[in-house]
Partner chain sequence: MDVFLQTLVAGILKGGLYALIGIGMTLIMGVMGIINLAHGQLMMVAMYITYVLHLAGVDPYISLFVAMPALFLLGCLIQRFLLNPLLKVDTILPENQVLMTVGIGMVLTEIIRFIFKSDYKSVSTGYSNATFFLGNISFSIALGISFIIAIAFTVAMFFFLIKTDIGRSIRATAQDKDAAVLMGVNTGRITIITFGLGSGLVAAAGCLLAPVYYVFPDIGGPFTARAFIITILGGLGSTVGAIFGGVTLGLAESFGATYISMDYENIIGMTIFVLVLLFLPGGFKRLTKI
Amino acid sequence: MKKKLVALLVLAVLAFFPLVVKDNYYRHLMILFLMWVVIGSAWNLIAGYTGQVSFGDAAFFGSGAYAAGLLSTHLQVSAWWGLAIGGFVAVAVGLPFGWICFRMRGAYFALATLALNEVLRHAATIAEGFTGGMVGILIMPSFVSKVPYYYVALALAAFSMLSIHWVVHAKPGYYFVSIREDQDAAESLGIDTHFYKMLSLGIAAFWTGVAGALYMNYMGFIDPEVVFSLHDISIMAILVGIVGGVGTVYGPMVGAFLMVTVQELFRSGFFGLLKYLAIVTGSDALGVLAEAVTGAHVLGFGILVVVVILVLPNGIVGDWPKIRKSVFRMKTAV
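Would you share the structure of the sequence above as one chain, the form predicted together with the partner chain?
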């Protein structure tokens, strides 16, 4: 009951956000955040619940984005149809792949997803005539204002989380977890593990593809390096999943918020704070620090990956009891 209340409250706050905050910059960051909620939740379903870690989420993301983009360049229909179709295109990519590759286990499956993404990226690059190659696809975004995008993203985030919440609390969800914990045991209990892995992958691919289509509509530009990117999409999806909490429904939301914020913090040198302080105080050391922080934002990102895995391998939501305990212990010590 309390959980439901918190969820409704969060939803209400998010629904009123663009009415209160008029600054497009923050609205933009919030749209990215909501998009990552969708992708992170989807990754969490296949990896966190079902235990089939995907290193190639970009394959589904890119398929969805290209579905939307190609619709508008080849058939002259609005790229918004991509939201409806992109998810299914991603499923069409994911299911045959899963059918073939789900006989691999653990890390080998992860590598196969990596390979799938590489193959799709190169294919999209080479098939110049169809995809435009590295020239990419450019469409004019339909709205100047961010508000429509915001609400579309919010709706997608809410629906994806709802659907995943529903699935993991129904029968398939328990099967997913049993596959993660011990696939052989699950099999011996008569669970069709291949089928349930495919189901999980199908749902995850669908939502990731939808997020890709949203990206196409919102950004107005895609090329193979952008949407089939290992670091910017696949690894980011894993981080969102892991930082928030593996195998928790709300984890990806926390993860998405933190990752988008952290990325922007590093990129902008703490929103220009360091640079400003350097100018105000006239301190050279701060100036150098500001340059170093913005100059090394990918480094910061990498260090974050290392630290998160060492300290919070199950994410903030997953390791919450641990965090609370250590904070509590600190307080009593003081």
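Alternate state requested, the form predicted on its own (shown: the form predicted together with the partner chain):
No partners, no molecules, just the chain.
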């Protein structure tokens, strides 16, 4: 009951956020945060609950994004229909791949998902007449205000988390965990492990594809290097899961908030603080430092992940009892 009340309180805060905060910069960050909640939750299902570490999120994300963009470019249909179609396009990409590659395990499967990203990226680059190639796809935004995009992103984040929560607490969820813990033992008990891995992949691909379609509508531009990016999409999804807590329902939300914050912290030079100090003090060294920091968000990600793995190996949500116990112990000592 307490967990439900906390979840409802968080949802209420998020629902009122754009009405209270008028700055489009912070609204933009929150839209990215909600988009990463969807992607992180999807990756967490296939990797955290089913134990199949995947680098293929960029393939599903890009498929959904191109589904929305191509609807507008070739059929003159609103790209918003991509929210309904993009997820199924990603599933259509993911299931044949899973049917072949789920016969591999561990690092071999992970490398196969990595190859899927590259195949689709090169295919989108080469097929210039259909996808626009490196020129990409540009559409006109539907709204000037960021508020409609925010509420669409919030709805998708809420529905993705609810659906995954329902799945992992139903019969398939127990089968997913059994596969993660010991696939051979699960098969010996009569569980069709190939089918349930396919089911997990299908759900994960669907929500990642929907997030890609949202990205197309919100940003208005995509190209193969953006939406099929290993680092910006696939690696980011993994970091969201690891930092928040693999195999936890609310871990992706916490991980998404932290990763978006860290990324923007470095990209903006600690929200412009370093550039401001460089101008005020006239220090050339601070100016050079500000430029170096703005391009060092990968370093920030690395430091954060190393700290989490060393101190909180189960992620922030997974090790929350440990964090709470340490905090109360500090208060008692004071």
